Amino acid sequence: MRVAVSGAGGRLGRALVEALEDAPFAGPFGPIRWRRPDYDLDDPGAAGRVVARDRPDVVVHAAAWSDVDACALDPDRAMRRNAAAVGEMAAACAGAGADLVLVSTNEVFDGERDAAVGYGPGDATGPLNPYATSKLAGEEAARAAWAAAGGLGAEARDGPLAPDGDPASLPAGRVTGPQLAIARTAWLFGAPGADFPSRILAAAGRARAEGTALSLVADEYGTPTYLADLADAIVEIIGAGAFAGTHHLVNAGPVSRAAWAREALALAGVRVETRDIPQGSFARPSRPPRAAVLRTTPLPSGEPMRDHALAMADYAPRLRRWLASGAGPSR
């Protein structure tokens, strides 16, 4: 099976490539890597060219403009990169008979429900910011391309094939015709220096140097998700053969930003005074949802993804090595 990954040079793209290299169905040469300048979200013809050239069986579209605040400052560019480019990729895949796995976000939901309940694949969306609006538009563009091509689309898990998003209702084995899967995720971590735990450790170093308390947002809730776990989940879904539908792929155990920050500090052995503050205390261009917690959908194995605390424990040695390298704050 020829599997291509767009955005292969990004954090998630690299994790996907690594996971696919270990997947027996990806073949002896591993995944096809699409990255700039070969594949550029700003180029309307790029998707058609790379799909026609490489003839993949499956495309994992991980390329996106994920800078939430930058999207708020330039919403037209956000729509180009996160919506129009997705539509082009979906049309190219559907036209070539290739399956598509589109990576999307929890921010398509407004986050106004109880964090303990979480959003399922069939729940009503309601984006609050330009990034989320562009990502939801990308989902809709992919569905429209699939509807036009007559393939098995991302509504399957929420419709007759899969009531309540139950993957057991999906047909076993590979299906006839191209499939569309939308994989929503949230709060990705796993690349020291670029993720939330690393930023918290850097902020802790600055707070200690200045003799101030580290401010932590206590009223924003989400589902931290380890990049390696997400990549493995996507690979498992592809390997199962029948995967059309909307999947919520996050580590279990929703937490507040403040609680997650304290986990990172404890695992890294960094001691600093902290204080809880409300989300509105930070002035920023983009408004994130208060509690866009995703309710996990089971993997083909029938098991959900593991608790984020277990993933954080596995990630801790990388964080500590990052600190020891001098890139982060001293303890």
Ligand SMILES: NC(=O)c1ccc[n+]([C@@H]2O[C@H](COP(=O)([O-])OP(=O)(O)OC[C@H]3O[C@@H](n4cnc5c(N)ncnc54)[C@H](OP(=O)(O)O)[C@@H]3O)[C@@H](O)[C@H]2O)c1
Contents of the next structure:
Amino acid sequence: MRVAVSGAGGRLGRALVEALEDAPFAGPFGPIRWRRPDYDLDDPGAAGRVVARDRPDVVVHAAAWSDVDACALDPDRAMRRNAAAVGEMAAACAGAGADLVLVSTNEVFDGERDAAVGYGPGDATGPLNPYATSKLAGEEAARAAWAAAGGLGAEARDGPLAPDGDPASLPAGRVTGPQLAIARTAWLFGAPGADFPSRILAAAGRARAEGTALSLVADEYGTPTYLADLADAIVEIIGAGAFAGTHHLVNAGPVSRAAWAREALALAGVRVETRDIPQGSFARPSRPPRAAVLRTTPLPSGEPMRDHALAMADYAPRLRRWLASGAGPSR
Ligand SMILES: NC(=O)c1ccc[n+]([C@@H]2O[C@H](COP(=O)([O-])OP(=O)(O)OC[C@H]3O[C@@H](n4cnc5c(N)ncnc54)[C@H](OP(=O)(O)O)[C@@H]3O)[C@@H](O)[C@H]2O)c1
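After the form predicted alone, can we look at the form predicted in complex with the ligand?
Now the complete complex, all chains and molecules, led by this one.
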């Protein structure tokens, strides 16, 4: 099976490439890696070109403009990269009979719900910022492209395609015809130097140098998700064959930003004075949802993704090595 990954040089893209290299179904040469300048979200013809050239069976679309604050400052560019480009990729895949796994975000929800309840795949969306609006528009563009090319896919298909449905309700085994999966995730970590735990350790170093307390946002909740676990989950879903639908792929165990930060500090052995602050204390161009907690959907194995605390423990040695390398702050 030929699997292509867009955004192959990004944080998730790299984790996906690594996981797919181990997957028996991805063939001896591993996944096809699409990245700039070969595949550019700003180029309306790019998706059609790479799909026609490489003829993948499955595309995992991980490329996106993921800088939430930059998207807030340039919403039109965000729509181009996170919505229009997704529609073009979906049209190219559906037209070529290739499956598409589109990576999306918890931020499609407004986060006004109790964090202990969370959001399921079919719950009403309500993006609060331009990044979230563009990602939701990307989901809608993918569904529209699938529906537009749907005649072809529907003829070839022997199972239901339920882009908004519950993946658990899909038939077991392989379906024929192209499938669209939307894989929403959240609060990714596992790339030392470029994730929230690293930023907290860097901020702790600055706070200690300045003799101030480290401010931690205590009223924003989410589901920290380990990049390697997410990549494994996507690979498991592709390998299972029947994956059309909306999946919520997050590690279990929602927490506040402050609690997650304290986990990172403890695992890295960094001691610093902290103080809790409310979400609005930092002036930002974008407004994050207060509690856009995803309720995780089961993997084909039937198991939910593990608790994020277990994944953080696995990540801790890499975080500590990053600190020790001098790239991060000193203890
Ligand atoms: N990070 C999170 O916490 C989080 C949470 C929920 C959902 N997501 C979603 O997960 C996916 C992966 O995110 P990530 O954290 O891995 O982000 P990332 O590290 O910023 O990776 C994004 C990838 O997209 C590529 N890209 C950006 N602009 C592009 C353009 N104009 N043309 C072609 N490629 C372009 C980047 O290429 P370069 O390497 O060349 O810059 C990079 O490879 C995205 O869909 C994101 O919306 C992320």
